[in-house]
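Presented below, as structure tokens, is a lone chain in the form predicted on its own.
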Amino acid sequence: MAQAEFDNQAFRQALGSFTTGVTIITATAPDGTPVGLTANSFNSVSLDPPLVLWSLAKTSLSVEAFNKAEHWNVHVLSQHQQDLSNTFASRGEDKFSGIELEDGISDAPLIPACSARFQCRNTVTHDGGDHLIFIGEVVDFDQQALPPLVFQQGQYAMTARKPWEEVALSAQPAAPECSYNEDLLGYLLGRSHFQMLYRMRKVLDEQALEDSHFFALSVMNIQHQLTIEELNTHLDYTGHSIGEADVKFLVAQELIKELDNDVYQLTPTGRETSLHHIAQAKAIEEELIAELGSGDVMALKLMLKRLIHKTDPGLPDLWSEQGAK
């Protein structure tokens, strides 16, 4: 039976099912020029002695520089370094421009703010088909509590830790006949929102403010001058709106003031009050980051932004400079 033709494209796609970290490998060429490239082929080889490897295409312009380098550094990128990854994956530009390199044990460039860094002595190079496999001995390393950038199915991805056991919110999470249970996305979003802002309500109660007042002050802290109609377009998705009685109350509390043409803006007291609310919300967020981890929170934010984008009923852009006055 004739062997089926090997499909390189399908092979590449299948390999993409394996999620990898993203690294930048750096070295110094014999002429003193810094070289660097993005690679996701990095892997560990041995703990004793500490050995790691990565591979480089034989067609790469940096092959000679890495072959002759006595040392090279591996930088495991953090989620904030996607642009840096793109820069080092490109050709024809000064990749190190604007980077404040740090001193290492060798002359190989050392990039800051990474999840982890491994400074290596180049020990063995193996032929690996259309690639060269570089094995290095780790002579120094460091790590920061920064969530790593990962790559999966041809695009960047984010990681979120999965507990060994499923998280159950109730002792008996079985679905009732209506199939409304704790796994319903709307329930999870709503409950997490109200639980997270539960402490905010104590602050609002102390100031005799309603939820609609909190939302209005928050919007006016960004969009500085609005009519009531414009303000309510920003509040529509919350189910709240500002009416004549609310306006009179906020004016009486010296939180907002009326300008010409029925336009309102925050007073200094109103801005200070809104900034106090924002500071409280940020403090709650920092506590969540400490509990959940920055990587999980960043992944959550990304998913929520995608969800908001998909369900947006056409709300005005709150942070649009065009709308800011």
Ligand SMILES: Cc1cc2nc3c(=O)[nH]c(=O)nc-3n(C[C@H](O)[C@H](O)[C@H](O)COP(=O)(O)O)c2cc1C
The other form holds:
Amino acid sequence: MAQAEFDNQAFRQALGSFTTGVTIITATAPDGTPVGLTANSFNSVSLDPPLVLWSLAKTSLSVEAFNKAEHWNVHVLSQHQQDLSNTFASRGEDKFSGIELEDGISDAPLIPACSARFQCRNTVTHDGGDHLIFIGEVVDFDQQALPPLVFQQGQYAMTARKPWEEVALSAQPAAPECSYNEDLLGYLLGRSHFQMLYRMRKVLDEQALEDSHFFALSVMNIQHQLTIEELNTHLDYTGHSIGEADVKFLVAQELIKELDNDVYQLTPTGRETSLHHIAQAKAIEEELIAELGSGDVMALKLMLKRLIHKTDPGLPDLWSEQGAK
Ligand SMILES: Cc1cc2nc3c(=O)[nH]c(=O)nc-3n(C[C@H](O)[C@H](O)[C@H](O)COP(=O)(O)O)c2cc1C
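The structure above corresponds to the form predicted on its own; please provide the structure of the form predicted in complex with the ligand.
Let us now look at the entire complex, which starts with that chain.
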């Protein structure tokens, strides 16, 4: 392609299709100042000898420090380190403030709580257009079971694994003429919701509580004082509501009590019951994390939050002080 036709913007965008992890690379300048930047140009080069590479823009403020550094450290960031990634992707601020650095094999700063870290001795530096390419020998490395941060098309992302054996729900594929199939999103969401609730329902059954009571106690655990009308605005989208008979039942069970002006709140027993429900919900989630892996569960939550935003019928904000939009 002739140089005049080369579209830099489109080139950058096409490169963004190559999904990468996110690293922070650190070194120490000759005057002892720690330097570091966010980089996704990191890659493996060789297993024997163990070599890795990354590239640094020649416009970087730390170019001189890296050029002179004998050692640099690569930190493969975990999902929880997105803010750190942003800090190290900005110029000129004190990027290391508040970080408790660990001791490594060299003077290069070593950041804790990463998915993996590679402590490297620089072996060769190549010119690479507007970047410098650093190749380093890995002298030491470590890894933690923390899901990695991902970068794709200019945005942070999460990865979910694709274990095929878990993806087909039935050995019998649905007949082609069948109007429902196991890939229908509503079916998948509904089924997973009811399967999660099924475990919880055993606890509810022991307490003779219906789903609507469980939902009501959960809302009152967050929004402490509510009229029944306000409570029902939070429940409306579930298809459940609390009627007079339910209020009587919950009061008789000493789970809620009436204050002035038709306002209700949980009793100490109600609060304890609700805390028991939360503990059960957390135990179910912990088991799921053990089964699916924390990275996949985080990716699932991310997608569910996006879906909730897109399908919100205009619910009052459950998590705000007043429960109002
Ligand atoms: C996800 C991501 C990946 C990046 N990858 C690189 C890279 O590989 N090389 C590079 O020089 N800059 C990269 N940058 C940009 C630098 O982090 C940014 O220019 C930083 O301000 C450089 O800091 P410095 O000038 O203090 O060295 C990346 C930024 C982000 C957000």
